[in-house]
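What follows is a single chain, given as structure tokens, in the form predicted on its own.
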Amino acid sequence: MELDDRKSTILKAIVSNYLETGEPVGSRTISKMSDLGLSSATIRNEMADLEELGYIVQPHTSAGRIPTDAGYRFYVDRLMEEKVEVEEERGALLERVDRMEVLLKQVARVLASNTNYATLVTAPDYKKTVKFIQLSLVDASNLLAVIVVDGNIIKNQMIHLNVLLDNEDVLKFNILLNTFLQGASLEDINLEMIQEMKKQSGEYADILDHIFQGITEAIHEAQEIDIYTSGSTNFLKYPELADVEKASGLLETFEDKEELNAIIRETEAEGDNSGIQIYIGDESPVQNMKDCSLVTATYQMPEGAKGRIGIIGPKRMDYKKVVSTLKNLTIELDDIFKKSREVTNDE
């Protein structure tokens, strides 16, 4: 619903004040703001209208007002002014690291520290393809398969054999597997390919079944979305989230990878997978987070794979700071990925 300038100004003042203090905001507090130039009586009348429209609510009879989910939404969509960070500050958030896993853990940790909220970061959603497979004899009846997939994700799989192999046999399997599987995704591995591999393995076709099963299990595992989290104890810093029931529900959700995956899937389905999205209160896709706000951003690898970054906090979170931090960080990630690709190409 459209609000006139006066109501918009008062709603902005209420939300801004409540975000800062966490205390209900009264008409006297608003009237003391020198740039408004409105009497307490006028402000009370406007606040009554805003309450009737559903943008604010009075939690106690004698208290001031606090924003409703609709009030926060109007503020975020229409009233919030983006913080402009100094350009020189960009680039100071992250350190250069070589492994994707280490970088994304760092992103989660830095965001939690900078915002005082809980954070989650997903690995890029690569269509995982095999980069390299290395089989090694552990003992007479066990093989270790090391499978490297896109994103330099490494999976180890122990494979038990019921026949004896020597190093020459293992070398032949390594050549066979890499010839057929390098650059292949699970979708590319079909019955025709498997039959041809068995044909070429000759008398060891049955052994290939055991090896192949172990490798496909490892690739399946690599395709699961990795999620890195940090700052779950930050929930306890906010009184509205700190009572035992709410806090335990939030902490349980934050430790449950399936729940976090559900959050990512829901936000991807609802959004356009680009830019920054804000979910307030009941808009949250997870029941235990209805008292929270979730702000998500998408980062993109040069090859096109995307990942998600999420910040979860109370509904009275500092939206301006969160949005600004996420924008700066996604730009910084883009720079890191581009530089890493340039280095790789030069090599």
Contents of the next structure:
2 protein chains.
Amino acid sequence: MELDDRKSTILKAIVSNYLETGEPVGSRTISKMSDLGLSSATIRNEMADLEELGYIVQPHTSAGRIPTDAGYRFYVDRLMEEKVEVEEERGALLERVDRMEVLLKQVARVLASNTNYATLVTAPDYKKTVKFIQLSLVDASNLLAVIVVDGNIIKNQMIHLNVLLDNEDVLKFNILLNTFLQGASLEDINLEMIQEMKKQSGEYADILDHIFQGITEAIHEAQEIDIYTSGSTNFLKYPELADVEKASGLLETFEDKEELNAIIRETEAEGDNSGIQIYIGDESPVQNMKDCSLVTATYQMPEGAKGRIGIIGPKRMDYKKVVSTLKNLTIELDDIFKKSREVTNDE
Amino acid sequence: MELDDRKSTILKAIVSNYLETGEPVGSRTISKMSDLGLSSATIRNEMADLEELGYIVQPHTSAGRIPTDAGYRFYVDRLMEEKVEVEEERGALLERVDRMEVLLKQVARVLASNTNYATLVTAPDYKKTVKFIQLSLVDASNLLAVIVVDGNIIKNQMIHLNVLLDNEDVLKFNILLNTFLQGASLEDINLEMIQEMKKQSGEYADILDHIFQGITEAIHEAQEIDIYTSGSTNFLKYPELADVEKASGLLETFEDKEELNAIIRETEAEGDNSGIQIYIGDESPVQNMKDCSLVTATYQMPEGAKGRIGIIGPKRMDYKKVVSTLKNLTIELDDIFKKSREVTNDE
DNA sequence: AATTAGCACTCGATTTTGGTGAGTGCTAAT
DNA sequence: ATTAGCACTCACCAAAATCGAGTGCTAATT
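Go ahead and give the structure of the form predicted in complex with the DNA, now that the form predicted on its own is out.
Once more the chain from above appears, this time first in line as the rest of the complex follows.
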């Protein structure tokens, strides 16, 4: 199934040309464009072969050829020389921001406006163990619970009280909570643990119940996976996706964070080397996206937590540019994390 | 410019019919549909008058009539009898949720799925005075600032330290901060105030600087206006909006929270009685939305803070249903707020 | 044996044509 | 004031005609 040099060259020419123009490309075009110095007739013969091998198809008789998924795949794997080389000079795409949430939103936005595709960014998957818990009395009837999770994710929960507590009580609770929960991973915090704590707290058992409820909610919240998107309207810029049918399917998928998350998780499962993964057409995990390609990259925080950046666009996508932009962005992002350990924070 | 009864009846018939079918409606249809017992010829004469008055137009010669913006306006103001009456029995559309953020997202979602239009919901405009500030030492080099704003909005900020502080220092800061800032409205917290505090803190001035920076950021964040949207893909369901041109304009507007916010603010400015406002076509504040109608309603929290719920759809929209749904939702929402003062919280 | 020129052929895209019918405006009769 | 009647308009649709890019095949060329 390996292609000889000439076929490769021709396939590459076809794909490149199609990526640029979006029109099926004919033998004459290739004959003139490539430096092989072959007539269109010869090219035609080769194209017939490439079609038989499954790399290209004719949308209809008497039209030029367009790449199949396999054709794109071959192009991406073997033919596309990455001009990447991390364009140092272009300098920073990202503005340094301390808040994780804002930073990742920015990444999604910058990527979308740089590539003109739809983008998504997942928050890093922290270890998620409890680092610190604090209750404080905001006023007579409101207790504020603050939970700091590894990676400095902070969650708050306001707890309404129907008994009066003084600061001393609160202090006691704080000690109790921290003794039990500090260092515990979120998944491990379960009913047993809570039962045990209640036992130790004696008289305060029912208030504690109330408090636990709040804390549990906050913990659930901390476990939610955040996902940021941008540029979903870019779908409409590409004629091959712009019909109502497809576009609304895509946009719905893109609005549904749950599903997006499932998708991105799935891609994550795949073993990975360079950090860049490309899913072309039917290779992608979701039916709705069969006319699209998905390209993802992994970024990493100094502590090892990883997150993903991805773009979704038409199969006829500027893969070179996308891969290059993605690489640059992850590098920049890694860098920001490295340099800015000093400030991290909430939500 | 007032219409006699007959013209009104005819106009109403035209609009109703058009809302249902989306097709231009002809004289024969009206003649048969209405109970006026008039021939199509008579209707035709009346329609000619209505056209002259600017309430209806023909998309082309030899087509039926469709309402103009003025026609819709007249319908909405005078002809549409609201079947509303708050459908008690239908019961709760909303699930009770404590977290404001989740609740409002839910409102947007429910509204979108109930009406099949795009929806947006703004967070209530709290008074925004500082209720409580607390610093705590998370670990040796991280200080956590928690700020609770009136309405129980909570913001966190992690502050990295390059000096060692002990709990006593932190306690001192807490007292200082609360003395100065408690009860202050966010807008009032300015440089002068901070200068003053620094003076009083003496030796700790430069650490305080660092801390203020964090707090200021958190306050800025608290001032951001949250806006939640849902169902933007519904635009594509309406043929009159589904061409790429318009749809992408709308979707972009809808993705841009800044702009949305500006829009909703603008509508707010308008004096208002029933809480429901309707903007038809060109009446709407944004060019992109000239083929749409915007309907907004105001909800209110017991403390008086107000927020808005809105839907955006094609001009040919089921105004009755929308108004009714909107009214029911705001009532339900007001109710939830009333009943659930006990728990409020973060973000 | 590989390449190429030449040619008939295919088929989507675009334009042209003509027919159909819903709906109108106007006039004359009721 | 209303209505029946009629000529007229024009979007819409389908069928037919035209066009041209691009093909596959064959026979000639290197």
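Residue numbers count along the first chain shown, from 1. Every value quoted in this text rests on a predicted model; they were computed, and no experiment measured them. Here, rigid core means the biggest group of C-alpha atoms that superpose within 1.5 Å across both forms.
A displacement of 2 angstroms or greater separates the C-alpha positions of residue 143 between these two forms, with the rigid core held in common. Relative to the superposed rigid core, residue 201 undergoes a CA displacement of at least 2 Å between these two forms.
Comparing the forms between these two forms on their rigid core, the Cα displacement of residue 157 reaches 2 Å or more. Summarising the core-aligned comparison between these two forms, the C-alpha atom of residue 173 is found to shift 3.4 Å. Taking the core as reference, the Cα of residue 134 moves 4.4 angstrom between these two forms.
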